[in-house]
Amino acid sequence: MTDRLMDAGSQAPADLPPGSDEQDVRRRLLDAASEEFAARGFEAATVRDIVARARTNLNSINYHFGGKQALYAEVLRHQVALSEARHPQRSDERAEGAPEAALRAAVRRLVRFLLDPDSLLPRLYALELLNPSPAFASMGPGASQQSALASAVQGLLGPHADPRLAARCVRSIYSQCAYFMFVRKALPMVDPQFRHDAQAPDELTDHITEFALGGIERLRRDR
């Protein structure tokens, strides 16, 4: 039998562990699939490994999610929701203020969002950036953070700034945050002075913000 699910019907699986109920099985599948997809990516993760980790059977994925791709999309949404809950928008980030303060707040949220050591989302996101799956568009990773960043950049460049320039500035700032997401485990090996500790997010926020402010000011003057 191949790794593909053989039966896409709606009948409940018959060989659930004793004492299992449907919500418990669904939760176990989400947890197991999150771990497998984060470790292997969408293509390499197998439904057999997922159901083995979840202690259920092949039919349970079809029954609860409709297939591997639908399960993956639900994992992405689930992990985004968990990360958003861990990093709610703070009152000082919701308040309207100077564009410089808005930029700092947006960078702070991005850094906390992308470097969360207790979240599987950075790993899933990194894999999607390298090899996007069909589910990536539905993921909306960091959508609110990117929106806040775009708003801050627009405020710094001014209302008549070239939209293409604003978009490039947003991508440049976002890429600095994403860089530390990709290298957070390897960086201490090549830079012994770097420590991914409790102070690191604030230090990175300060550096990225000041670097971005300098670059945007130069672009604004040249324009």
Second form
2 protein chains.
Amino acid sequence: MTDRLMDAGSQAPADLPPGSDEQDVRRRLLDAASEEFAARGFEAATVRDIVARARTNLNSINYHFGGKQALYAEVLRHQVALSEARHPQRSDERAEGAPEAALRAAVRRLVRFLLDPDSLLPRLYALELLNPSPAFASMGPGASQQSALASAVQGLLGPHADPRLAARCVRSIYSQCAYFMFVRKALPMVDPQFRHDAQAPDELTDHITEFALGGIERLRRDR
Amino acid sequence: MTDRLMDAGSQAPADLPPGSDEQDVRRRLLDAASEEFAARGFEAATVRDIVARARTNLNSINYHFGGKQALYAEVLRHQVALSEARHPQRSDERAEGAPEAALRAAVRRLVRFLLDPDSLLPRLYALELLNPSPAFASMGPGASQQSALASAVQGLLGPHADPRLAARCVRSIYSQCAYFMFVRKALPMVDPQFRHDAQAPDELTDHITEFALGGIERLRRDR
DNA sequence: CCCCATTTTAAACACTTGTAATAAACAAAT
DNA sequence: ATTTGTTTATTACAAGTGTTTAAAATGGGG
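Please give the corresponding structure for the form predicted together with a further copy of the same chain, as opposed to the form predicted alone shown earlier.
And the full complex, kicking off with our chain again.
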């Protein structure tokens, strides 16, 4: 009956000394589950595969997290935190400089995040977008990503622009980046000539930025 | 032992008279499976739910199609054929007229196809893109959709344009359309202000076309 | 040393899955 | 009317699922 959630206060302040004794299994479980969920999706991923990858027993998930669903929710939170640490909001994105630079910075951050081969979040996020689960709300559906884009677009369109036009432009840019989040796995089949080099993110950033600058400029003139 | 595939020659020429006697169950199965696969994905969809929806028995799938996978492959082919009938390649898309008109026509066709609420293909296609199955190749991964776009972009960029630039522009346009194919289900959560009216496709077409014309024009000047 | 809370194992459970085996119903032709 | 080939219906099965139960091990304070 001693729920795992209750001893967080009794042991949390002193569980680091033994080299992450308590956190060890939990961490391994979190990592293994992240990979399984990202690779196969929530339903297709099995608790047996997860515990095998984490080198622990079948009951661990229920003991440490309370079930498969709770583990999944924790995985989402964990990966969001991880990704936010790896792609911090840089200071120059909100800067007052040229709107073109702000747009380029926002696009670059988005592209790097979505193409980061070491992050499992884009895949998990894409799966959730295609098939939203109750845990989706906890990810704060990409609002932070689009906010930087929104202010840059606002700067380019001018303060008196139609907000709906601005929203459409933001979506036009965001969708070009998000595309790779969705088709990553099928990219060789649908876009065989796409090279996944180290410089791919920068080339992509340049193209999307220029394309967007042209599109925004034309729509601004059209009124 | 009498395989269903063998009597296609012996009964096919005379199975229509009794009001689609033979085709009836098969058709119902195909329709039910299309909806289940589109709603839940291949693995999550169960043969029991499918046969229940088709108002037939559990063995029908194995008898008429030979298994769940074969049924799925048939569903993909069926839906592709259905969609191609509903969205025929119009003659003015390849016309020699103004490249702007060609682009607008290609975008319009793409948007209408992807936003068609009565077609299950976009969902099935999105599922396959996110998680390609062996049956994915049989869909001819959207090549026909992008070819119209490609020729329009080519016409706008000029005959001496860098083919890689043209490919990037095509992808920029296609991704803006495909975005809705992926996020349709989560649209209320990620884009609450998007109205799914009857005129939504046309507004979308206009915006994407103008945005793309501006982007292409800028990239053409950039060289 | 021993008790006790915590954690780890291991086994079992109840349920669902796709498919195979088998039986029943049906329709048409001899 | 009976036989034959085809379709439908029912049942059974083996494998896999998440979860529960209960036993074993662990590791510090009394």
